Partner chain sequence: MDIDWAALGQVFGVSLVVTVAIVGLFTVGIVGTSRKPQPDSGSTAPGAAPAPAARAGAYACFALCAAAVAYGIYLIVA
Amino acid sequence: MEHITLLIGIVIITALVFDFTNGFHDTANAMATTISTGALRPKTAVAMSAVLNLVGAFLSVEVAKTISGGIVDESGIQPEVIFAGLVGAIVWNLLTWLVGLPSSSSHALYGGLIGATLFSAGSSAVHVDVVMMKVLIPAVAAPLVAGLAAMAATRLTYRLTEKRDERDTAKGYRAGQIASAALVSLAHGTNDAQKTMGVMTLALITGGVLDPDAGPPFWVITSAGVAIALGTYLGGWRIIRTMGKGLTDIQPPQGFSAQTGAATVILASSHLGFGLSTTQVCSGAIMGSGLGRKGGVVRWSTATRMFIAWGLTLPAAGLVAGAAALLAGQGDWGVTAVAVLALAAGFAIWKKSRRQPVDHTNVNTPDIPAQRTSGSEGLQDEPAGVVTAAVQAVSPPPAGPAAAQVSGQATDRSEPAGTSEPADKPADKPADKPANKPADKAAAV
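May I see the structure of the chain on its own, in the form predicted together with the partner chain?
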């Protein structure tokens, strides 16, 4: 760890921050169904997932040699470009977390790198055909493959246990579900922590700290593993709620089928060389299990917003990253400005999230209208206007009659509420007390 310039240091810290957001964004993949079926208590679930992510980070030594998998030409890539790409990915991860939508962290990273490269090196450095192959086709294929597998498995398991008492079988299903979820967590730690290690190693190589052929130093592996584990332990409760309760209602047999299907698809796809996004596989499997149960429903309105978010991930992260690349290209003050703006955006998003906190206490209580308000009026101080508009388009609209009422008020009164209400007061209190709930809502509306 000798002679690391300030810029390389900033890139490494940003990469770790991305790793952290990646962790809490993707906790839902492994643990959403486990939490919503009650197989594990919420805190236990995220703790287990965090440990397995950490273990996974150390399991494989084969660090991704290319951080973008050939999507952009990395031969002459500058640390500023990596930095801008990471900033774009982080901002998109935080925004989708705020509105509680699962979206692929890898695609956000790809989008950020594409945007930053486009604005700094031009379109020739982006390989469009690889983008199709690695991002667009898998985005369509993943939910279909995982969904069909989970649906078939759900049908089969319900048929086989038709004559058995549900209370009798639930224990077995929960045990199986925990095993599948553990496998997903482990695979996630291996894949995604590796990605960050690849970014950090590349930055160290471009900075001349490491030889071009060098593997990641031990401190890189450790810090990447710890960052993703901490993020996982923090838990992206908003996304867990959407995946565990928002897409469909999950019973233990469905949770088991969905999680097993997701684990199988993730391992099969990475092993057979057709990489699929973990997030998209897990969302697809959950929807499939929803369709597979007799009388099960998939909330297509939530699913549609999720699909739109997937479609926006690449361009939105790319736009933020592109703007960041332009600014960072101006020199040291530009890099500083990007860092300050990114911190401000992150803080603003976190502040907004405190208005309608979602944590382990209320993760299993669907409260979609609350998300609506935080999503639609909550993003106004976000610097990137395009992304704000984009997120508004995908933020969950109200569901059910009560929600319609709330949203009616929201449109009428959003203006004064945003400026005059003491927003922080109710948000600081835990939201699990029923008595606090109306107050919370009133403040947000």
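One more: the block was the form predicted together with the partner chain; return the form predicted on its own.
There are no partners or other molecules in what follows, just the one chain.
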């Protein structure tokens, strides 16, 4: 094996950085509902997910082969092109993490590689048929399949337990949520960790270190698995909070059905070599679970924003990567400039995130601004980030203490300042008037 050059080393390190961002960006896919329902404590949940992502990285290499020898022509590109593609994917991941948007890390990577290749080597270096069959078609089909599977599983689950008291089944379903979340984490490792393996292998092939069509070496598999596990343990708390609000009000039976359906689709796609988006699959499964529960409501306004973000991911990451590729193609100074700009962008995004930090201590707290959500009664205020409360709700919404609390909050919002002690005022007024009136009469006399 030939000596790894400095440029290839930079590409490999950048690929591991992307893998790290992929880990904390996609933690919500497996653990958002589990954390929000209280089935697991936040740090315990992300620790379990990190371990299973690491294990999943060793189970298959089919997706890695798709990326290293399928999407682009490795003979027509140079390592700096792969570097530019990774920069585009990382920047998009960090931007969407900053705003708590559950976009696709997978499509950010695909868009980055395709954009950098188009700008540097032309359209002939992109295998359009592979992109269509193993990226674009699964991107459309997988969320639909996962959604239909979760909807059917949710309806079956509620039918089987319709005569049982909800409190009797809640504990079992919470345990099922933990098991299904573990399965999603394992499936995530078999799919997303391999994408970084494929990029690292592609860099080694373009640099002449590995033969064409070679599979990822063991050290590549290990390092990619460790990087995504560390990112998962860090926890993408902003995106967990967003998915915690969710596309629907998820109860434990729905969470179990959605996660099981999503894990099945992801594992099947990994076996077939389809590099689909786990974010899109899990989101589709959540929407399906919302449609599967009688009286369940899907927040289509939130879903629409996510659909728009998914559509922008490929071109946005591609444009950033294309610009980086043009600059990196100028020589060593261009590669250095791209690296410096990427570090500056990452630091600026991190500094901005510190103004309103979100971590395991406040991921479930409703202290972020309310959203305007379209419901059956029109636009109404929806408290942000409270799946913990929503999990305990049934449809139609209960008219008990929860409704009274909401009514009380509405009264508080409409009450003008300075009226926090209304009981004192009636007492004060009668006390003042009798005392003053006799004095006024005496003065008149």
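A quick note: this is a predicted structure, and the numbers were derived from the prediction, not measured. Under this definition, the rigid core comprises the largest set of C-alpha atoms superposing within 1.5 Å between the forms. Numbering follows the first chain given and starts at 1.
Here A303 does not count as shifted, since its C-alpha moves by less than 2 Å between the two forms after the core is aligned. Once the rigid core is used as the reference frame, the Cα position of L326 differs between the two forms by less than 2 Å. In this overlay on the rigid core, T201 has a C-alpha that sits 2 Å or more away from its partner position between the two forms.
Core superposition places the C-alpha of W219 4.1 Å apart between the two forms.
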